[in-house]
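This document starts with one chain, in the form predicted alone, laid out as structure tokens.
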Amino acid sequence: MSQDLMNTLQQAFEQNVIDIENYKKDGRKAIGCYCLYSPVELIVAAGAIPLPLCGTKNDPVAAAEEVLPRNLCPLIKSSYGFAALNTCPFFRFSDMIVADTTCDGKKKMFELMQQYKKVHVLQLPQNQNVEKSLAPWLDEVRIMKEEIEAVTGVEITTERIDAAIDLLNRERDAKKAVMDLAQIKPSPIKGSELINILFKVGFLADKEKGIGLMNTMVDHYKALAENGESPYTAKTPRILISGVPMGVGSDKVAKILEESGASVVGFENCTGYKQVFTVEKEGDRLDVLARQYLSIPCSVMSPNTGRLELLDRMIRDFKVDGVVDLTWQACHTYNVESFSVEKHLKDAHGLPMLHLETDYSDSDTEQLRVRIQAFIEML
């Protein structure tokens, strides 16, 4: 049965193509988005399709590293890569990118896409302290809606966000009802299979299809957990992975700690359990999303203590044995945060983090497994 429900994913996700190319041709706009801090309820209230296109596959890497440097990171190259070939249908679908200066890479990236594609481009603040940091990224969520009304022709009112925020609130508890499956032990699910899940459901333009499947999903895997089925033991190795983005085609990682025997129960990223949120409908309602998304804890945030504090609750929420701390090669704000993760995870909880840097490529992949074997055996 489990393979039928993956079977059923996978089929909505490739007509999802054939819905956007036909929702395209009836005057509905495609909007991408590169990072979690775009307010994606903005694209969904002007009545457009939200698209995320982080790159998540070496296969474009090779064509950006003709234009940028070889030594940056994997996910800014298989972005631009993609763009330059015109190889991801989202991407070409998409009639204006929202993009996120998340890192100086990625800033400058986007000034080189500018050539494919219209490019807006957040300007995020550095901190969280609202004091300092709300009022000039308060401007910068006005002038995304501004921006995005100029593109769709929709005025984007009160009540058009209020029916966009009900929508991806439903939305992402359904995410988070599959993530939180991972919580039974042992777990019903398989890490590599929320991965799955997660990247293909994020492209349904039909969020209400994303919302049935995932709910399905969930009643499923609760069903296997009632009856005591499972892939693993209640002495499995309980593993969160922590850090960068993953995606399908990225998640050698999770792959490798699977096949080595550990469950890989949670994911504490922006493709994870980081997009965990309810946007509550009170006040201004572009203030409400300002300070909502401002407070995501990524490591472009100085200080990140968000990071830590969500960390603590997946470690109890989740029942981890250990944490695998994920880099991709030249993430220097990551690089340098695993410091002090590794620091709060030994003096908060006493657990053990293997700190991984690596690519998109499978050079290194015996290389991963050695040292994920032994950090496995240690458990």
Contents of the next structure:
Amino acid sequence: MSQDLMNTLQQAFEQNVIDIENYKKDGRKAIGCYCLYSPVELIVAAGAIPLPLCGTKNDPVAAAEEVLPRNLCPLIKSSYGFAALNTCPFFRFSDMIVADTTCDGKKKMFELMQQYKKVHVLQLPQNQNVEKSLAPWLDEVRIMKEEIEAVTGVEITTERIDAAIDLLNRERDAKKAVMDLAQIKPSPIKGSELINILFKVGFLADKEKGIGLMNTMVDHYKALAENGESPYTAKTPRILISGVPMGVGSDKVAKILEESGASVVGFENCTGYKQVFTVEKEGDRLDVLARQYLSIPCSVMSPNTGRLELLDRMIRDFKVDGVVDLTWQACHTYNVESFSVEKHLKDAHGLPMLHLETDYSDSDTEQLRVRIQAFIEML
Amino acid sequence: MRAAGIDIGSRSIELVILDNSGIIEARTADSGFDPMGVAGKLMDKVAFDRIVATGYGRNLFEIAFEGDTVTEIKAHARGAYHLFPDAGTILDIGGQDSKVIRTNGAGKVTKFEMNDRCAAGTGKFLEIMARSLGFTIEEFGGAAMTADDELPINSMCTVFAESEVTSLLARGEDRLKIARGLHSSVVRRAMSMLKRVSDDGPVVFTGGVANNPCMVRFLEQLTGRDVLVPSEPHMAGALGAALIAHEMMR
Ligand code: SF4
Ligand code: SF4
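Can you switch from the form predicted alone and show the form predicted in complex with the partner chain instead?
After this comes the whole thing, all chains and molecules, with the earlier chain placed first.
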């Protein structure tokens, strides 16, 4: 039965490519995004299809290295490689790209990406101090709205924004409900299944379909849990993965953890719990969106205390035994932040942390396995 | 009841057999290109009731033979705890990797770090450098200690360090001073890893590189900590695995 649901998801994922092609023939626009900081509500409000484009596969990395330095984050190389090779259907569908000046590697890569697509870059502030940073950020959000209106020919009214907020709040709630399944001890769902669901649903142009699928999954796994069915026992070590984004193709650490006998219960990253928030429909909608999105706790912000608060919450709610902090090679912001995260976990929770630095290739699988197995042995 | 531990490393394989009275057999062999074949030969004609494998070949061993596995982190921690129960820090420098492990009073691992992605700072590095200076690995450490001064080596990468050594030789520099410089660069590298995991108390030094007297002395001098070296430092992992096998039988 779990397998049936995964098959349905896979079919929806494949059908989605055909759907988008048809929508586009009918004149609907698609807009690609590379970061959680871009307010998707504005894309949906314009009737366009939002597509998350962050590269999660190793295949295009070699092509990207013809232009980009080798010692750059694999997520950036993968994203650029897909564009240069034109092998990602979702990149091809995009009429415009919305990107943000997050880390140095990404913002410089976007300059090069301009040769393939129209890339609109939002100047993201470096800190979340509302007095200092909200005004310029709100300005960026406003310009983004105008750019989208120009590309789609749709005027983004408050009514349209409200409808988008409602839809996306429901989608975020559904994602949260799926992720919260793993709060059950033992979890009825594997971490690698969670990634698969979150990743694939993210591309669905028909958001209602995605929400419906996720709700069915929640019911199904809850029923399993009530019957006491789980791939794990109450003794299985429960691991929280923190750090950089992951997706299908860049999920090797989650898989090795599971092969080594752990239950991955949560993701404190963009793929996972950083997506969990609710946008209120009150006051100036652009202001509300700007505030909400600015508060996302990513390591590109300085300081980034929100991440520690999110970790605190997740450690409690997901009954975590150990944290694996993942850094993509050459991601300086997450790499440096690892030190503060480890200290916080130790001081505030007495929890051990394993810091892993790796890329998208399989070349270090066995080295990762030793560290991961040793970490699990010590829990 | 006899318990066995086997440590299948990239350079050598060690086997330790214990019974209630202590170690009754210890063997070692080069891993070669067929580590499972070598492991099979090492175990030839020794009787034991249970075996635990560790080292990078442990998962292959589990498939080829009957046995349990533990990581080299746990095995070294267990071995070192047996040899020096009061020391909470282990530095292991083997043929192709190095690691630092911190244990609590009961010998349980609480923190560790590993370098196993490149040869820098490992036995392999020293071996290649010894060769380019015309020493055998056995005489390398002793020779380095006779130098009254050292030439700093800046590259940690094996390939770059080798060309640095070549150019120093071409300039007519004393090979003993170069040898000494190489040893202290490996020690400094180990120290940065050591500091991240544990910053006080005695250090148990294991792995083949702990047989090198210059490494031991420099480690002691530069860290100011007591360095404890078991009589057969390369056997610590296999010993730990055997002890774990022994506990499993109880
Ligand atoms: S990790 Fe940070 S920069 Fe990267 S996509 Fe997420 S929010 Fe954006
Ligand atoms: S993982 Fe780090 S380096 Fe890579 S895109 Fe995200 S913030 Fe930038």
